[in-house]
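Below, in structure tokens: the form predicted together with the partner chain, a single chain.
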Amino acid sequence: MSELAEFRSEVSAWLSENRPAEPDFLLPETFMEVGTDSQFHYLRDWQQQVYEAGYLGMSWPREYGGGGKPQALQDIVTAEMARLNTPFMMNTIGLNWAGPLILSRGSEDEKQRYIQAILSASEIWCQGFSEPDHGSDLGSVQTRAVRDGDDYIVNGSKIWTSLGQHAKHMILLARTDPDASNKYAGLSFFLAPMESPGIEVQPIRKLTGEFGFNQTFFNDARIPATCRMGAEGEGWQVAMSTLTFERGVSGGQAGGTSMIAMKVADVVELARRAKRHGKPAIEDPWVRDQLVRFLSEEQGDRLATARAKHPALVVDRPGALALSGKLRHTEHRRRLCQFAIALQGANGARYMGDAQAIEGGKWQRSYFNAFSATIGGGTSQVQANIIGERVLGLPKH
């Protein structure tokens, strides 16, 4: 056996010994979407769990809390948890867009002080990017930041902020200069302390009726200056390289799932189970024809990541697999929820709570919740927008 092999068993042999057991209550399926307490320690003790074994930020420097290892290591990890589907890495954030962030251009203070707390999960992060009235359109966020001595004070809302009842940090994108010769210039970019006083975490309640991401508010919020990454003006530019992070589109992140992983062979199984007009779902032509096209949309996303591989077989269009990543899998995803409920005939309707839900409205849930990854972090039209400008060259305006 080689090397990668051997790892690759000894790592799927510690997870299926060490993984926790199912909890008596629903787990979210995404890091957007941990609401209460008792979803939050169980998956926090997990990710502690798996750092302290030293599976986890494998491939980041040793000197702060890394494991200073090869990232063949780490993606051995990361598709190990995912096949056998073991709750994921609660504090994403930090571990794929903060913290590879504050490798990449912070100090080496930053590092000491922050990398590890990430890693272990003894520090959560949140990300304060979006605003009640600037969603998409980033740049032309509001929030204000004045600065006061040695020290920021901050006025405004942030919303949608995922894990924010339980961050100690924000990556927070905040105006310093309203009269910047454009909107962007005037943005500054902040490792923000989520115990200033002044901040305020309102949860909201999702779709699905359940809660999981929050409004924060600021009000005379003070944030000492030493907390600004880059130069004041510079906010954008830090923000955009966070999502190329968030995207996937630069590597670097300490690895682990986000999201609960969720495969087509899962959705045969439930056709296999569940009935749709009276008869076995599997049995039924509309049913296997979607589910034989979902099979091969997943092969080919899986294909692409082996294709990519190959630099003279993804020369024609640079970027393409890489920048529609997240578009091809979350609304995959998105689609395939929608068709599982779709497969149970009548009891489609039913949701959570029923005694007759099929498989206690789990997939009623995960379709609302799908949702999540095709609005966060870019929604899928803004994603199609960038594919089409940058990939394809078609007009901005």
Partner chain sequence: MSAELKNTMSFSEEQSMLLDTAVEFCKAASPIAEVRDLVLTDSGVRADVWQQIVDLGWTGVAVPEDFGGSDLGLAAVVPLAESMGRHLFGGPFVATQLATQTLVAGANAEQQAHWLPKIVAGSAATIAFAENDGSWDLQAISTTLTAGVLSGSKTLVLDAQIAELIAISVRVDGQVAIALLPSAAIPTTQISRDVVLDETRRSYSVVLDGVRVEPDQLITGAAAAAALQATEQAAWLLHAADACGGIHATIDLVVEYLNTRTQFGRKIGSYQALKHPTVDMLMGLERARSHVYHAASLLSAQDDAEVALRMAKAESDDAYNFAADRAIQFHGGFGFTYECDAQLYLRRALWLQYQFGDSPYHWAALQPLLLGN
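I have the form predicted together with the partner chain already, so could you send the form predicted on its own?
Here we give the lone chain, stripped of any partners or molecules.
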């Protein structure tokens, strides 16, 4: 058995033996649905356990709390977590966006201050980019940060701040120069402490009935100037670096799964039980065709991740797989859940809490929740534009 195969067996055994018991409450599907204290503590304790076992941040530098080991080992751990469907790593924004950003652009003090606490989940991170009145137009941020001695005074609000009610820090984009030559030049980027006076977090109830999203208000909140990353006016460049990590274009994430996997195999089993024209739905040629398409997509996405690591296999369009990954994965999940509901016929109208709902209404819940990922980090429409312009070279008009 090769060294990597031995490691995979070790990881599989550890995850099987140490995964937490199923709770007596509903688990969230992603970090964007963590709304109760019970969910939060359950998932934070699991992340701490994984980190203490040495299976998280394995490729991050040892001097900052990581493992200092090859990325291949972390990839194996993440793959085994997905295969065994263990609970996900809750501190997603810290592990996948803020942490890689700090490691790539942060000062030595920032790396020493933040990285280990991100991995251990002792400090949770949230994101302060979107605002209520500007949709996907991130460059039109209106939250103001005015320099006052050693601090910035911040006023404004941010929307969709997932985990904001539990977060210790926020990656914050704010306008420091309203008179700049263009809207992008007047922005600055902060690693903002959420415990600062003047910061208020209000939970938002989602269509699913769950919480997790929040609106965050800044009312003369004081943030130390030392929390600014980069110079004043460089916020747009730092934010764009952050988005390359969020969208999976740049590597360097800590590892671990960030959501409950929705597998095509589960929909195949649903098709075996569901009825269509009085027969098992899986016997219907159209249903079988759709399932094969989903299976092909799922396998293609899995192989694309491996292919992207080999420059010789992507020489024709080097950035295509990375730039399209977020769009492919999120839309696949949304359409898969929609198809699972369609298989249920009239029962597709039932939801969680209905005793007659198929599989407890999980596919309906997953379908509604799937839209979060198609919007966050740039909507599917924005992602399609990025692919069209940067990969295919199409004109903006």
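Just so it is clear, the model here is predicted, and its values are computed rather than measured. We call the rigid core the largest set of C-alpha positions that still match within 1.5 Å between the two forms. Numbering follows the first chain given and starts at 1.
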**Item:** C-alpha of residue 231 moved at least 2 Å between these two forms on rigid core
**Value:** no
